[in-house]
Amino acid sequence: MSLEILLAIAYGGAFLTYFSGKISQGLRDGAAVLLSLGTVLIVSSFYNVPAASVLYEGFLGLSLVLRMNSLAWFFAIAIVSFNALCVIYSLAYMKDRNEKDYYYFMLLLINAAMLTIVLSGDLVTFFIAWEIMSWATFLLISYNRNGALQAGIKYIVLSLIGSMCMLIGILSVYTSFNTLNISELSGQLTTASAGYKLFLLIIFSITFGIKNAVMPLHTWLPDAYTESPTPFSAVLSGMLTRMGVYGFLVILFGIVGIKSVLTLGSGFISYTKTMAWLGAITIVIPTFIAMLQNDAKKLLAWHGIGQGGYMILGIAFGTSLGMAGGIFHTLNHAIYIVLLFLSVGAVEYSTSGIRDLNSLGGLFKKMPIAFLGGFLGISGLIGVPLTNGFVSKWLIYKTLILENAPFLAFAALLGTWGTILSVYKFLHNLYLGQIPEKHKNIKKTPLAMQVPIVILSFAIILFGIMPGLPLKVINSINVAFGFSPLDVNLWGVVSEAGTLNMLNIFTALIVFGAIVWGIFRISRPATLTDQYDNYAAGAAIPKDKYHYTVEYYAPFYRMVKPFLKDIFDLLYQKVARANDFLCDNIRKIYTGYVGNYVMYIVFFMAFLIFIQLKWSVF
């Protein structure tokens, strides 16, 4: 099958499904489902099948131009798989909501940019799939209207920033060279000078940097990802939000060169070095303002950001142990953010909309699935053993340690430790300790929910026990690039500088877990008790409050609230309410009476005689 066919399909399958809803809701249902499903049976099947096509001839006297490599294929069957499970997720999330024709179409229409954009062979093609990409994603950012049209609102504007960016450089690039195909620019790039290598590299990278939530250029993000309906939260966080990371790999190695960007500046003030140190930031930072979240989106949100720190450090560094640990790490989070994501809204759905973490609690017995999700969620997020989250985390590590960056290991710790304390809170207070009265007859979570959850439950431990899946086809893409190959096999990599094999963790883990519990069961019984027949600090604890570690962390909240704002939201929205003053005043010289414009006129052409006066003195 052509690449055409496969946008085609995808394309059309959007618009075939908002139609079939008119008809009726079961065909819609099914018609997303079907295409969903479709569409990665398709990607699939191009699985190790170079392929090139021209999309069309002739726009504007340039050729648009699709290509599939090992690169476009990694995320094209991401986004697609991801896309499915939250179409078959939203079966059940949205049954009683509104305007579920216009959702569903929004997330295919999406779900085929996202598609078009990592097929692209040329930069027009890429930019007109971006452009499809950010417009509708602020249309379903804006679904729930309200708090969520302000988010969708900021998101857009950052968007057409960027877009702007790329748009300037791509026409530098044009001018330059008379030419957008990629592979073409790729060659050419090679004669041009080191500034116009580093001025492109900071244009793109603000458009990047931009979709990719790099501080300070995330300020979007959180508003968006609590704002959304559930379901497309976790598409943004997935990997829509992860195309900022495609495009640095684009730009960076796929057009610049890796030659090129290693050798931009020296020292500190090197671009990689800029890059990985940005990184570090946006890993730190977001990751301890996560802890003082208590809606359970907003808190997944900041690790949004957290973790897309991770990609870029990896990436920054343009080693082949780094670029792995950066690729594959954009997969990871992608798998584990999306199943929290799914958990909550599973939480959402049974409780009916409450997602406050002070608010909820012991709902493991009731809703033991959405359990599941969360627990191995926030393993791979904080890289537990077993999980793939300790597989990218460890290559990124790694290439730190190797590349004597003492302080930017610190920081991606630190990062670590955030997240250990942040989602400790996250999964507690959703689903340990007591459960409220309130939420002892929740609704149970519809299959079409759970079915999801499981799938990435499993993922997580798949690619945690057995990383050598991914990690070829992400040695496929290095060596693309130019970097060495990585001796990889199915339980990890095997280098010089250490070797990573998860079988042998595993074994290791089988056996300490086999030891706990046969001292457990010689051990005496536990007795069950009521669960109000406890106590914490020698008091009987409320049953209007399932545990006082609801405000655990109170007095680090003291120490550290004041020193964690987003004071790049502060400043944006300064120079918005300043922007604001402005245009109103301006608009007042418009009153609507014709004197006062015939004065202006008289004004202005007063002006222009004391001009001209003045000139012919001297």
Partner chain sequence: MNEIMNLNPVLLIAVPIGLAMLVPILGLMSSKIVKWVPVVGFLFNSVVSLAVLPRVLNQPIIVKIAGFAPPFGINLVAGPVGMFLAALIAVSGFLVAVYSLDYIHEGAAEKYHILFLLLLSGATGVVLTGDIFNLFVFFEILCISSYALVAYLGNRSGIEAAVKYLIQGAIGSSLLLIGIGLLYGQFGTLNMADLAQNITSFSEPSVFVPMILMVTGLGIEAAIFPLNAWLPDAHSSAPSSISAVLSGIAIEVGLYAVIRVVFTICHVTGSFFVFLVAIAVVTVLIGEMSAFGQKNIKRMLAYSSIGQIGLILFAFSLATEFGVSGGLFQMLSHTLGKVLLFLSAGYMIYRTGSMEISSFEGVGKKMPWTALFFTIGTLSIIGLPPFAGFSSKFLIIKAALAKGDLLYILLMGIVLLGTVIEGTYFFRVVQVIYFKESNNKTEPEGPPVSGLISMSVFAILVVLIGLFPNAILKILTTAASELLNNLEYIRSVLG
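We call the rigid core the largest set of C-alpha positions that still match within 1.5 Å between the two forms. What you see is a predicted model, and the numbers here were worked out from it, not measured in a lab. Numbering follows the first chain given and starts at 1. Compared with the form predicted together with the partner chain:
- After superposing the rigid core, the C-alpha of residue 600 moves by 2 Å or more between the two forms.
- Shown in the overlay between the two forms, fitted on the rigid core, is a CA shift at residue 406 smaller than 2 Å.
- The two forms, fitted on the rigid core, differ between the two forms by 2 Å or more at the CA of residue 523.
Switch over from the form predicted on its own to the form predicted together with the partner chain, please.
Only one chain is given; partner chains and other molecules are left out.
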């Protein structure tokens, strides 16, 4: 099985799905599921099988190359797996929507484009796939109409800025080194001057920073995540946004080489320091902004930004431990954020589109599977031991400690505290507490939604207890980038900063859990009281207002809200308005009066003739 065939199936599958939808709905659904599962199988067959092939000889004088290595495989398998889960999930979620052919087509097209990005062996292929991904994503974000339109425009504008930067970067590399093949470039860039490397890094960082929503460039993300159809929000948050991390890995480690990156600048002016601090800011601020959100998806979206910061923090130091942490966190983040989006989607589906945290609650009994997903998801997000998030965060913390960066470590810790607060609100307001009257008879969660949630929940536990499974692959990535390999076993990592053995923790926790359980058994069992069974001085209680999921953390809000404005978003809005104003006024040079136009013409000539005759400038 060659890489071309894989891509042909991925792209062809998208078109096939679209056209089979014109024939019958069932055929389309079947095709979508089978094709995405097929790609999972094919990609998994590439495990430890490096491959390379030339996709297109001589596109504008370049060869478009594909290659499969451990890094590509790691990202590829994640992409296709999450995609397959989301497709399965969509079967139920999108059932009552219109234009499903279009939806599946775009979903599979984006999947194919992401696959091409990670498989691309040269920067042109990378760019082409990147662009296809960008516009296809735009077309799918806008799918929900109304508010989604604004979100789509925001996304595509930032995306275009990013891709223009990348285009400049790529072509400047091309003009300097006359090749765009990533493996060929890696050797050559060491000779380049520091200024040039910095230029390249900055220009690529803008691109990937936009995609990965690093703090000042994050503004597209909350809207885009919130307004997309939920399964697509999952794809968007899971791997699509993390293409930015992939890009960082390729440019930092694959092309420029970490040794040269570390030498760029010193102190706070150094590239890696700046990046790490941006990562830290990205962790802290969005996490606290997330706490203020009342829209379940928006809350998750802000966490999506915040978690991206951990990945940046991990890879910024360029140590093998940090790399492992960053990459592993990318995967872990994808697992739990997808899971969370899917469980929110299940709630949304059951309550016909409500995801306002103030008007939900107590869905635990009605939707146990969704609750399971939500619970394990937030556990992973916080980084509770025995969930996958713990391991990667541990690696990142260790890196920070080893690198002697206490402030960054504190920032990361602060982020975790904020996460705990905000995701508890999330879990509580959705599933715990009492169920509002109007949600008493909600739709059951369909099987197609339950399956992905269960699989992902399982994965969280699996990677939490046996982190060695993915870490082995990540280790081989590390080796490929020229780092010293970590000492990885199935249960954890042995490193100079201490040993992580999940088996021990597992055992300890089991024992601890048993004790807690025993104490609970002995104590008096809790009794359930009806929501309205309380004393209200004889007054009738307004049923929807008097609900304790409303205004969660209200005092805390009042305290922090003034400090947590999204100033960057406001700034961008200002820029956009200024641009509108400028554009409207620029147009006024076309006055509509022909005398002025003639004047322009005469002026043009007179200007040129004058400066030439007077000063002979040309």
